[in-house]
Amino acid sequence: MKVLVLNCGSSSVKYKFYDDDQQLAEGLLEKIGTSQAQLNHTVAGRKKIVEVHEILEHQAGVELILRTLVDPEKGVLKTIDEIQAVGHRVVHGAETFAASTLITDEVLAKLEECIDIAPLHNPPNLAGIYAITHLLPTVPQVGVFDTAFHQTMPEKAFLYAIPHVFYLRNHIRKYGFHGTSHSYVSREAALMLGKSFEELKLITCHLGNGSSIAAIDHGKSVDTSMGFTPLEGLVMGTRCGDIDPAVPLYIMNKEGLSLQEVNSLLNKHSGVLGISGVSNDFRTLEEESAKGDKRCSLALDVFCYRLKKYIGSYVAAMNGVDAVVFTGGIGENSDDVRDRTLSDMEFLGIELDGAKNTGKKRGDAACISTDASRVKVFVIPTNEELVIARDTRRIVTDKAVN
């Protein structure tokens, strides 16, 4: 089958193109809203193709990466006709998905409510799906959720010591996210223990821009460290990730912030941009640190020692791991993030071989723990649009069956 995911954000859309779990094509379209939009465009064994429109909303950008994937000479299809389903990743499912899930009249109804809890991350997942029903309004289409996943969290670890109305009332609870990506990885490290995902409990470590960690207990999320919405947990890029509740209302009070003030510091001042004063790219932090930049490596020591203690925790609500899975792209490609956060963990049964470690190579899959270390340490790219096709496939199969 056929199958196109898209991905899309306030002002971009990622997609790739599948034929079955054989990928065609892949691209970026970005600044959606303006004149110089650019789209960034790959097929497999081409040149990468580069160009610059006038987008100046979702639908037109959607429009113009169907007319790539057929055009002579960038696409890889005869006919629009040839796409039988299109998959869109979807950021907050709320309570009301806890699966990947064919797009109806209904099913879109209970999106839009969702917009509440997910502002900045489901109107754009929404406006791709809009521009697919106008588009292509006999392809079926299904919404794969970040959320869904992390559904099987027991009410001890998604519920907040808060009035218990406020989440009846306005289900106000962990949600976690990253959910498409933990559960590829944790079911690759499984092959790789050449062991059932069912039988093994896992700590899965997503680390990018945005990062989480999950624990995952016979091929169930049991607890993941973002929340209500991806600002909780980790230290990130430019999130705070977790601190007292009463700092953002102390700094509000003392610096005259507004509320819109507030949450645009926690969300895009924070973080290890906010530490070292310098970057959020990691890369520029390992730089600056290896010349003696002290705020820089107090920042990825924060960043470092905050992974280590979440997972201890999960290591404690578990009672053992068999494995820790890095994914993302600081977990796949920094040995140095790796080496801070697992050193001095041998207590754990988690040993970490150093050559394995700096000398993985990008984009392969490694264990790069040592042969005695009782628990696995496993770099694995993830591939979260594969996951959404392998839904999307799945279920439009099943209803033509049905």
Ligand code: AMP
The other form holds:
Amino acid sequence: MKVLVLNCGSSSVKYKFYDDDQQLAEGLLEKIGTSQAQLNHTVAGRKKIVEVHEILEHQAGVELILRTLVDPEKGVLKTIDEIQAVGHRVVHGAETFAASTLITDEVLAKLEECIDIAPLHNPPNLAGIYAITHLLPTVPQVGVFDTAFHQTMPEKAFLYAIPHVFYLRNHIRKYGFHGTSHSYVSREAALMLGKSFEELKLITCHLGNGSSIAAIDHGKSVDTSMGFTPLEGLVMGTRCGDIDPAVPLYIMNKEGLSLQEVNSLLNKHSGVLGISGVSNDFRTLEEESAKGDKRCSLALDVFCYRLKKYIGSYVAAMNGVDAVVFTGGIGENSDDVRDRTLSDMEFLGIELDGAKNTGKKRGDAACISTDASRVKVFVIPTNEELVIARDTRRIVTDKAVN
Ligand code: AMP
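Same protein, different form: I have the form predicted on its own, so give me the form predicted together with the ligand.
All chains and molecules follow, beginning with the one already shown.
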């Protein structure tokens, strides 16, 4: 089945086009809303195409992507009718969506309701759905939610200790994000262990521009570090992660900052960027730290220490762990972060093999723990778009059968 996967952000659309599990094309359209929108389009085995267009809103962006896919020189399709389904990444499914779902009018109405708790993320996701509804009205669409995998968390893990009325009335609770990635790499880890997913205790660390960690007990997410929003938990590139909630209140009062300014401070100017004052890119932090920059080194230490504590707490929460998995741009590529995080964890049965860790080839899945390590450590490249394509295929096929 030929499936288009769309990931619509506030000013960008990422896309991948699949024939079953085979990826035929991928691309990224950035700076939507300007006359300088840039399209990067790649087809396997051909030269990458870069174009600049005036694209003022998402529908025009999606239209350009569809035109590119059927273009005789740039594309991979003879006609647009070859697209059999479209899968969308949807960031927030609230408590309404615990699994990927066929988009219907009823589902769209519920997604509109979710905007209230995800005002930044869900509107562009919905814009992508509406664009396809307009441009390909007969093609089935599926929503795949970042939050869905974590809907199995028990109340004790997802409730905040604030008056219960805010949960009941305002739906304030931990939701967790990156669910598609945690789900994918944990199942891949089970395959690498040669065991059933449902019999394992796993900890998955998705470390990228946004970072989160999940505890997956017998096939179910039982805890995760991101919360009501993707700001909670681990230290991130520019987000602060866990912080005493009194700190923003204190800063607002002392420095006279507005709600919006503090929001921007915690989301865009904090994390390893805030500590180092240099960069949110771990490649730069590692280079500068190696040259002796103390604050870059400190930023890496704070990041890895927070991650180490989360791993320890999830081992405690699950009463053990069979494997720890690293994924995401940092998790897959930074042997330094993996080493700093997992050193001195022998007490918990985690022993990293230094040579395997540094020798791991980019893009490969690998086991990087010693043969004697009770807990296996894996690096597994994530593939969220493939999960979206597979879920879309399954749901659309089921619908055709029923
Ligand atoms: P992601 O959001 O998963 O695409 O991850 C992006 C982040 O991965 C970048 O901001 C970098 O900090 C990090 N990254 C990518 N390649 C490397 C590398 N070779 N070493 C360390 N960090 C890397």
